[in-house]
Amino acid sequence: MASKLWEKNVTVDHDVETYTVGRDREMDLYLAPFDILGSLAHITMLQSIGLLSQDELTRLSDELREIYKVAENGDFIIEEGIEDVHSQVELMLTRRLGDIGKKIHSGRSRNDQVLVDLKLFIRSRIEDLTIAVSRLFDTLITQSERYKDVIIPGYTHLQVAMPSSFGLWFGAYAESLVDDLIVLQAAYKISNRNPLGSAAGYGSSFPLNREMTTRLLGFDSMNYNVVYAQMGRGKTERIVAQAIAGIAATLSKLAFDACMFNSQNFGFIKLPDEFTTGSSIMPHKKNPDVFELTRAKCNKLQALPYEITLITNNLPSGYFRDLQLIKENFLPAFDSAISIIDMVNVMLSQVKVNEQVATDPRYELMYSVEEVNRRVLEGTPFRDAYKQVGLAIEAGEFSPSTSLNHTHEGSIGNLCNDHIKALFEQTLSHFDFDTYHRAYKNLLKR
């Protein structure tokens, strides 16, 4: 068995390696491409302050390069008896270079690795959340277009209360999704900041230069109080989190509400057969499960920012091993959320929309608002006609108009998708994901 970087002449008991290593190994690999883009930038750091040679730092680039293909082709594997993802790429390049390969771990710890690991994980999987968040965006705006003239009741407390559209259903969930993208953009701006040269939360002696590796990794600036990059772990999880959960807190309502709108007691709106599944006793059953599931997914990722609070929220300064247990949730967090928002897209897509809502009469009471506003365009005072019209309610005696002739911004007659459109484009313009890619490119071209 390979001895870890820290052991001395003491072998630590199995059982106790077992309980403090837990699922780390298994999470680690979610950072490997991302442990050997940190090597890469803080190797060529270190031999322009004269810790490497330009030849250590060509052979040591040349293996960390393949080292990368191999963990971007899902083959990384952190070997039995290896503690991190940290050890294994220093294992595998003083396998191959020898003694070289001890010498990339100068002026870092391995909390700063996990640390920088984080960070450009979190950059890349907030890319790849926002591209699944615009697709759904895109499908919420163009549905809203499409039913902007379907009449559906708007309800308080559930009970019939005014006319709304399916237009305002719509796109009130893609203006939802533009304060989440905003909420994620800030989540974003602070993991693009560079923890490296932190070392142990204490910086290093040897004269690091840490704009250069902040350039290198195409973070925006860095974590410039080495306490505070440390600090920094857990809190910038909690706030990637919270995030998410902004954006699982508006899918889960719109999977209440797909789910209501669906019953037979609605009809509002038909999934696709092949989106739901039957019962094993009533052949009658169309269950809306994937709308279920998705609430229930959704109010999973909603717990996510209190777990990450509660392991967090008794630690003073400086690393500690509680840390470690935030990776088992977080890091399959970004792919569980995108999973869910792509199947909402696909289900909001392709469901089909009762047309003739609004004919019913149960729904008539919904337009004794309209009646009220007509008697007070008229020169009724406010109060004396909610009190004529409510009083012919009572008696059986209401009949009402359904014309509609709602103009104010963000009103059924005036959706104002154009600029709930332009809000949502320009939050995506400040993200700036070519930065880093720029930067990525540069330190894996030979």
Ligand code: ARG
The other form holds:
Amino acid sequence: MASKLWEKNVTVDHDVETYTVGRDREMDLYLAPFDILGSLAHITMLQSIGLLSQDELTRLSDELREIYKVAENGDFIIEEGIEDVHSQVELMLTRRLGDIGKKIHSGRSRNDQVLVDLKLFIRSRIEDLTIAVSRLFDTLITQSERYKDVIIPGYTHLQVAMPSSFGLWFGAYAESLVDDLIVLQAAYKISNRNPLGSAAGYGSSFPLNREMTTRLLGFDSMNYNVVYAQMGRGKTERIVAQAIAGIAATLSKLAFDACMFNSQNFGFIKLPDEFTTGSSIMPHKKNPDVFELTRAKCNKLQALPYEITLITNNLPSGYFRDLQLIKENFLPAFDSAISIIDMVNVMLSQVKVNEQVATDPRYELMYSVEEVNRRVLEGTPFRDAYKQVGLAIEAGEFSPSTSLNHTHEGSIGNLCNDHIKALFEQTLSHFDFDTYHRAYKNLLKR
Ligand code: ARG
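With the form predicted alone already on screen, would you show the form predicted in complex with this ligand?
In what comes next, the whole complex appears, and the chain from above leads the way.
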């Protein structure tokens, strides 16, 4: 029996098969539940345009719903010798229902099938990402509020600059996540369009009802132009990868700060012992390996959009097998991102901050601008005050007052965390996941 959907009377060379299938059988497991949902929508539409009878639709749908349960439980397998998830599902239907199973592929191609699978996968994983990001955001805001009065030096050029605080430090990363979430939302919107019906990339002579599959799968709209729908392969993944990379950039910066602040030379934060790792030779070591790996993992995630760019860079329009390779880098990226976010969340909720940092005389110079400003308020022109304080510092006669009075928006004394929280929640509320949940519920109910 031919094991390929497309095999006719020549059997493909074994090595060629191994080479072309590559890791696709493993990667397609990520897509299995979504492939089944896509097929449920497709066959419902096929029945509506007379390509399947009501009875055929009922029998096919019942089987697909059974297979969906298996996939949801993580028990779906792609058998030895079966090329991909699309072939496996069709094979299972044909085994169980005979010739009816062979009818489901009318009016589509694996090209639009994998496209729709990817879009459904992306929607669901972006939802998971937003949940993880929200948890981390809440922790950052909580810690910012808790430690809003703990002063630390701020740095420029890694030189002591001006007073900062743990309130500012935690809150800065919270606000960074707001913007990362906006980018993620743009990626979500671009992903939330239906490519099904573009078939191999040029549509079909069947009168497909694309409006119907768009609605059945809970998409915002379709990708109208069939050639553009196919062009979305690679482009969609790249845009989503850019959004993931944005979050990763925020967290790798945070991770570097955390490693640095945790060093004895700074001593700003301390990780609980159980969150540090030891050395095989130096008995005193308590290393921040978690943040070091966070940094490296985030850097790997930031490479993802470039990897996708390079795979797709010089391809003209139309489908090419090159696109298959994106899956290997792209599909596992969500698990990676979510595990990083969750780990950073745990670390930051347990971290101990040193409340006495600012009392250390080596940071005295961070108050230089405070002193200049005090003199300005007393009537000295800024440039003169600047010079007076500068000369006092040079002469070793600078002994500043450590009182601080920062009141403007976003400063030490006025963090505006409520506003930051409102921005985050406003962005979050513009994600619409309910529509697709409702659509799936309808497709899956008998
Ligand atoms: N595994 C393929 C991919 O991910 C599925 C599409 C196959 N299409 C084809 N024309 N060979 O791209």
